[in-house]
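First comes one chain, alone, set out as structure tokens in the form predicted alone.
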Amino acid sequence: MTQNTRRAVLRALPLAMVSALALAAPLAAQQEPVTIGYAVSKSGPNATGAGITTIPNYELWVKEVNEAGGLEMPDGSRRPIEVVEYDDRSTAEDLVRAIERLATQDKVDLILPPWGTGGNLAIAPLMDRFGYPQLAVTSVTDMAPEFAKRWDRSFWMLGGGHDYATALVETLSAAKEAGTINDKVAMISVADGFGIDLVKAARPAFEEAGFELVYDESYPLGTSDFAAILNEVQGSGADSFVAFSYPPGSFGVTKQAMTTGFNPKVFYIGVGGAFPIYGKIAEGKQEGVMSIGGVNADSPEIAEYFAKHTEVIGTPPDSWASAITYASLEMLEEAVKRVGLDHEALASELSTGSFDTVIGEVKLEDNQLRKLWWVGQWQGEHFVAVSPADQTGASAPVIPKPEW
């Protein structure tokens, strides 16, 4: 990179938008605010995911905390939250610069994580260097156990590629054994840390389960035209189509499948399949589509959270990482109440404590959240969890899916 390019990047980095939300209690206004910073994708290819899963939950949580008078401290006092936020423009370079600025110039009390696996991996060394706890809530990586040891103030909340891939294979294996689908699978994956982790786990899992991978290709991040890929997949003879994709790919491949009349018995996509806007992408024909994640649609806490999110934000949350993101903020809030803002004490409390959250009681295992939903499916108006099948709240998968 030339010196001119470096200067251009620095000039292009958006100014922080600093805002203090209205306070409900007059006493809170007299307290020194807690500054919370984050850099997240408000533009670029990651903006869809960040704008559905991450940003709304940050805004909802800050609003609720400030309306209650602020974050409660161990002495019972409350301090309002003041937010410092940056647009990382979906680039690791801008994200890293913004995190450095939050830590060294803005000197915020806490830093919330960006959206996505790549972004969280990019900032993990920085967060460790500056001593901030990192709640990597939207990061799927099989390296989570190693990262938790390397950076002992990092917390990995969304499992690993192996978890999601093997759960999907188990779900499809049951359908194969029942004679519902054949043993052929067509698989594509985004050439990013997320896609690489999942496909690396899926290949041996499919082979061990007796499936034949008749198509196995990756595509670059940002790809929007899937015509050539689906033309090849349609002639493969596979009953099951699997895409380990980010939202642009999940939406693009859905549109292309509908346009070409591609109707496999199993249509599985990655991030974005559980988004509330997926129904519009699929023109109301999302029934039976499988994806990553899911929620217990019968949970009163989940129902209350969905209603609250919809009322405040104007749209419902996604049915996978949104609730986990909100739960991570509840954990942070409770940890601050117990031990204050000292980063070492906060990290210790997050690592060892138990927390009552929207997804139930949470206690991390070696700095990782392990009780998660791995596979979900659109059934009626809801994206419901189907795996682990033995977990309370799981729905039975419907295979084959109806035609578009």
The other form holds:
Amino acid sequence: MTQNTRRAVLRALPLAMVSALALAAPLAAQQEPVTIGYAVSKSGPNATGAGITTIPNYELWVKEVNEAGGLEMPDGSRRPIEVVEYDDRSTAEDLVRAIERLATQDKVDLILPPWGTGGNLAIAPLMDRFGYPQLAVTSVTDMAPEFAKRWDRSFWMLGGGHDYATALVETLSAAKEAGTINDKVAMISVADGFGIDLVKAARPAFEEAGFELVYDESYPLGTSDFAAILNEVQGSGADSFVAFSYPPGSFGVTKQAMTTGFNPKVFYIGVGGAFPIYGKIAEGKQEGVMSIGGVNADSPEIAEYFAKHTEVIGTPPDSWASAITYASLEMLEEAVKRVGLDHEALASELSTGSFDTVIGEVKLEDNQLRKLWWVGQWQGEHFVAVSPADQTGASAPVIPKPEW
Amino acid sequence: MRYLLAIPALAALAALPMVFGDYGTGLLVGLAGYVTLVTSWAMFSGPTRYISLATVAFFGVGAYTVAVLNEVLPYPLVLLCAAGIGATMALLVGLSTLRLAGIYFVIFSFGLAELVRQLITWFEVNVTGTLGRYIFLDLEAKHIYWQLLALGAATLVLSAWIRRSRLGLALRVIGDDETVAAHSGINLARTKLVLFVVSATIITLVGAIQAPRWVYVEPSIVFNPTVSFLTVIMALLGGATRLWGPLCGAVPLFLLFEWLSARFPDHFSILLGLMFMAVVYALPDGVLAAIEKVRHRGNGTSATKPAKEASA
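What I would like now is the form predicted together with the partner chain, since the data block earlier showed the form predicted alone; can you produce it?
All chains and molecules follow, beginning with the one already shown.
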């Protein structure tokens, strides 16, 4: 009897093992991939921005998810991500067509947004028509509340020019009240969408706060020689220098200020100040420079994110929109885990749920991310957040800025 | 008889969006847009051999006009305004520059796009205080395609008519030798100007019709120099001096770039450059002329080769 059963067991064992293997193998193979599509600018004028903020984070996230076995579904199974990507060549027409292609030809499960305000607006009506949720991260627009209403599956996560400008004025106001800086401000702005939005909001805000704008000029996009502008600014008697600038200009103005030894107590530049490359531009003397964005330098999540971004991509992320881009992907991942891939359920989960991300707990308000860092400053190795000053994780601004 | 055939052909083209779905319609919009752009570009630049890189200047003005006026005026009036603005601008530009020839004209036309872009930017910054503009028009891809198709067909008809008219003949003489043309009593300035204005107006309309696809418009979006370059290379590939040349260049190149953007998303600029060189070196007269040459060689009847076309 015992002999018999043992033999039976011994005989049955290999059979069971084989059949278990046979069952398991097709199961694993049957894990159909989740297709995720995106069209980003890999050539043309938008390629720089997309290459710094958008593409590296998409690649990092996809790699991490796939290494963990794939996107987790509500039933606990994991499906690997398969990416479909197109180059929109920085033209709106190609971008729009690529989205039509992703939605109706490739029939991807999810679509990630392109880089830039223009790109996100161009695809918004299509995303809405095809029903895809749109996590518009890299769009800065004061009209976000209206857009969120118009396209109810769109999410706007980088605030508007007004937010950044008024936060800067508040930061400077506090320094003025403390007697650290005088009431004179010299302001330059790039004649392009973002620069204009910021300067339009900053002008009345500065005046209301009792500042005098002793210099207020705009310069064309593509200006590389700031010598004449800075000469005039230097003679204006302003303690605060504010440049609402774009990357080549932000770097140019920094170089020029260093060359001429222009040392205002506040040195603020626009887009580009939070880029990892900025330290090199300023030859390691970036201490005290203010700009847009910032990160919570005390957060272990941020430190870990910076480390893995550096390891996988080869460069650290920028300290403004990169972490938010990554956080938007974490939100998507978590939302899929909670409700699956159904677009309607996903959109409503993104809109109402709260998510643990690299930038802390995120809960959207009226489809917008409002808990953002508006002003940051280089302090030591990090571009740390200084405004809003009452938000957990904010550092105190260093004013006056040390000399170059 | 051939004209009667055009009507069912046009009807068939118009019915394509019903068959193709959203992505196919998007492709058709791009195709119809470029065919029209290239045909109208070749209308002026083909016979006169004035290589114009100003395409995007007019294209962008059309798009911007729609962005500015779409909330103020009914849509047909907006298009009319765009055409008017394009024509006026072409008239002013043409009056002041068509005396330039050769490389000077090429450089000027390239600068024009940047000039217009900076002027609009300056105006928006200093006068209106906004730069990005929104276009919320309820136009789907198929509506845009139908408009472009109608405009494209009209452009082809116009182009065919001009080729047969005295105006077309005068232009070809100018292209061959301006001095001879002047001596044979052709009013150089007026002839060039008329064609330049017609061609620029159509280009402006293409920009105006396509703009609602983009929702958000700012100078850096609508004055993208790639549009000018693509137009030239498509015309050169097909053969700028022939009626159907632009179409034969635009369709394959457009589809090729679409395919490349999916297969090699990281190499567009390199491939575009290589393509440029290939067209200029291998097919200097365009693909139609090359086909004709091969066929004539096969028949051994090179004597019937039209001298005018071959030298173009």
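Positions refer to the first chain, counted from 1. The structure displayed is predicted, hence computed values, not measured ones. What we label the rigid core is the largest C-alpha set whose atoms superpose within 1.5 Å from one form to the other.
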- Message: Rigid core aligned, does the Cα position of A228 differ by 2 Å or more between these two forms?
- Response: yes
